[in-house]
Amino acid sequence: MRGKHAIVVGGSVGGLFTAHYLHRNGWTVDVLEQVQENLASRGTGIAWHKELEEIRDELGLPRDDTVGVDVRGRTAFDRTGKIISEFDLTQRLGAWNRVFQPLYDAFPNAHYHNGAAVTGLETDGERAAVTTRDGRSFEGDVVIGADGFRSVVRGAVAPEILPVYSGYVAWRGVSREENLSHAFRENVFHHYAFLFMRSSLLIGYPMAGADGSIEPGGRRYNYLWYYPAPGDELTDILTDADGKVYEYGIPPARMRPEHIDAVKENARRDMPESFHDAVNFADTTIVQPIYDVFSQKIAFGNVALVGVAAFVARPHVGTGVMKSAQDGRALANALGACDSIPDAMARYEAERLRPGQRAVWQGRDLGSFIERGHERPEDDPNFNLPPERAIRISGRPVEHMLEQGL
C-alpha cells in the first residue's frame, strides 16, 4: 500500500520513527504532539544498542560518534561502596534528546503539529478521524497511538489496559562533570555503576554534556535511583504546594522542596559517601513513578499502538527507545508489504506483541526485590538475581538474553 494517509498521535521518538518509515514508504503522515514546545529539552540518559544504530542508518540519519560516552563494562557496588562484581561489556550511554532531535529535524515541518492534544477518535475500520482540543480535525486511513503510557489512543480502543503501579519510583538527576568532586570523578564517574542498597538500587553512568561534549570536564553524570514509595507516599510526592495531585508524574518545578531534601537525606543515610555527589550535585531532581503497561492486543482494526503506548517495561530493561523504533519499523513495513490494512495490522501484531510482553516480564523480574521490599536482589531465589547476574541482564534487549541463555 502506498499513497495512504496516517495520523500518528504522539510526537516523541516512537511517533517519529513510525512517521519516518511510513513517509519513506510513500505515505502522507501527520504527527500530532500535545505539548507546544520542542521536546528536545526533555529526557535524560539512555542506553544505545546496535539495533537502534541500524534503524537510524536505514532512515539515513547521520552517524554521530559524539552522541554518547562509551563504557567498557558494568560494575556492581555493595552498600559500603565496595566493588563486588564486574562484567565486561562495551556500551554507549547517550542522551535521549540526541535521538529525538535528528528525527525531528529530518521530518517535514508542515506535518508535525505541536499543541495538538487529541480529545477524540472515531473510526469505521476503513477511515478514521481525530479531533484536538483546539478544534482541529485530521482524517486518515490509519491512526497510530505513540502517545506514551497515558495513551489517549489506547484509552479509546482498549480502555481496560491501564498502568499498574509497581510500588516504587525512580529518582533521577543529571550533574555537570565540572561540579563533581575530584574523588567522584576519579573513582566513580567512569563506571556504569550498579549500587545495591537496602531495598533499593542506584544506577549511574557518564553521558555527553548538554552541548554534546564527550571530552573530560565537559560531560555529565546521570543517576537513576529506584526507591520504595507505597501508594500514600507516592500521592504525597505527586502533590504540589497548592494541593494539586498529579496522577502519574509531577513536573520538576512543581515538586515540593521537602521531597528533594528527603532524597538527599536518604542518600546520606543509605548510600556510601563515595556516591553522594551523584545526588547532591544534580542540576534538577525529577521523580518517575514506575508503572507496568501490559497489552494483550496492539492492533484494533485500522488503529495500532506502538512504543510506550503499547507496553511499558520498567527502565531496568533499558530498551524503551529501541523498542519504539522497532515497533515503528515493523508497522510501517507491514503496511507496505500487505494488500490490506487488516492484513498489515495482523502481521504487525504477530511480530511485535510477544517481544513487548517479554520486555514487561523482564522489567518486573529485575525490579522484584524492590517491589517486594527485600534487603538484597538475591533474597528471593525464584528470580535468580544475584548482583553478578543482575548487571549482566539489565539494560540489554531481552532477545540478547534469550540467545545467550541468561
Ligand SMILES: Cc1cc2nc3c(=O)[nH]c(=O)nc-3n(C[C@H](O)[C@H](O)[C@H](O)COP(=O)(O)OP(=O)(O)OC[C@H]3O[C@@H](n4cnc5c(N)ncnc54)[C@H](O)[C@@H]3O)c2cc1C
Given for the second form:
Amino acid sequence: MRGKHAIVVGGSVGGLFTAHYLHRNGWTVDVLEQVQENLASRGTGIAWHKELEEIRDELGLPRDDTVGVDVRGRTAFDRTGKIISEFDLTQRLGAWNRVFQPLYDAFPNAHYHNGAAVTGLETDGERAAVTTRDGRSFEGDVVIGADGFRSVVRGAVAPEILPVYSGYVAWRGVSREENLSHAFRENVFHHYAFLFMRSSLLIGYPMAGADGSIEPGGRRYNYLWYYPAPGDELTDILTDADGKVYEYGIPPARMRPEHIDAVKENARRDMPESFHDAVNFADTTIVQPIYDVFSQKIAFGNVALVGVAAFVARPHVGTGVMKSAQDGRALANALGACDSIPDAMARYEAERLRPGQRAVWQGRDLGSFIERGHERPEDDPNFNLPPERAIRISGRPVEHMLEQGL
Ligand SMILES: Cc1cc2nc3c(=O)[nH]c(=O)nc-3n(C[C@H](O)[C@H](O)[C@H](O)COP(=O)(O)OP(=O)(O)OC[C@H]3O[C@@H](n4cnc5c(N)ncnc54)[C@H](O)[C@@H]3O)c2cc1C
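So the form predicted on its own is up there; where is the form predicted together with the ligand?
Now the full complex is given, and it begins with the chain already shown.
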C-alpha cells in the first residue's frame, strides 16, 4: 500500500523511526508530540547496537563515529570495589539525543507537530481520528501509538494493559569528567561497570560530553542505580514539596532535596569509596520508577502500538531505542507489502509480539534479585544469574543471547 495517511502519536525516537519508514514507502505521515519544545535537550546515555546502526544506514542518516564512547568490555565489581568478573565485548555507549536529533532533522518539519497532546481516539476500522487537548483533530487510514509508557492510544484500544510496578527505582545521573576525582578517572571511569550490592545494582559508563566531545577531559559519566523502593516509599519520592503526587514519574525540578540527599547518603553507606563520585558529582539526579508493560496484542484493526507503548522492558535489557526502531520498520514494511491494512497489522503483530514479550521477561529476570530483596543475583536459583552471567546478558538484545545459546 502506498499513498495512504498515518497519524503517529508520540514524536520521540519510536514515532520518528516509524514515520521515516512510512514516508519512504510513499505515505503521508503526521507526527503528534505533546511536548512543546524539542526533545533533544533531554535524555542520558544509551547502549548502541549494530541493529540500530543498520537501521540508521537504511534510512540514509549520516554515519557519525562521534556518537558515543567505545568500551572494550564489561566489569563486575562487588560491594567492596573488588573486580569479580570481566567480559570482553566492544560496545558503543551513546547519548539518546544523538539518535533523536538526526531523525528529527531529516523529517519534514511541517508534518511534525509539537504541543499536540492527544486525548482521544476514534476508529471505525477504515478511518481513524485523534483529537488533541487544544481541540485539533487529525484523521488518517491508520493511527500508530508511539506515545510511550502511559500511551493514550493503548489506553483507548487495550485499557486492560497496565504498567506493573517492580518495587524498585533507577536513580540516574550524569557527571562531567572534569569534576571527577583523579582516582575515579583512573580506576573507574573507563569501565562499563556493574557494581553488585545488597539488593541493588549500579551500572555506570562513560559517554560523550554535552557538546558531543569524546576526547579525554570532555566526556561525562552516566550512572543508573537500581534501588528498592516499596510502594509507599515510591509515593513519597514522587511527591513534591507542595504535596502534589506525580503518579508515574516526577520532573527532576520538583523532586524534594531530601530524596537526593538520601541517594548520596545511601551511596556513602552501600558503595565502595571508589564509586562515590559517580553519584556525588552528578549535575542532576533523576528518578525512574521501574515498571513492566506486557502486551498480548499490539495491533487492533487500523491501530498499532510500537516501542514503549507496546512493551516496557526494564532498562537492564538496554534495547528500548533499538526495539522501537525495529517495530517501526516492521510495521511500515508490513503496511508497504500487504494489500490490506488488516493483513499488514496481522503480519506486524506476528513479527514483533514475541521479541517484545521476550524483552520484558529478560528484564524481569535480570532485576529479580532487587525486586525480591535478595542479597546477590545468584541467590535465587530460578534465574541462574551469577554476576559473570549477568554482565554477559545485560544491555544486549535477547535475540543475540538466543543465537549464542546464553
Ligand atoms: C525525552 C526522552 C529522553 C529519553 N532518554 C533516554 C535515555 O537517556 N536513555 C534511555 O535508555 N532511554 C531514554 N528514553 C527512553 C527510550 O528512549 C525509549 O526506550 C525509546 O525512546 C523508545 O521509546 P518510544 O519512542 O517508543 O517512546 P518514548 O521515548 O517514551 O516516547 C514517547 C513520546 O510520546 C509522547 N507522548 C506521550 N503521550 C502523548 C500524547 N498523549 N500525545 C502526544 N504525544 C505523547 C511523549 O512526550 C514522548 O515524546 C528517553 C525517552 C524520552 C521521551
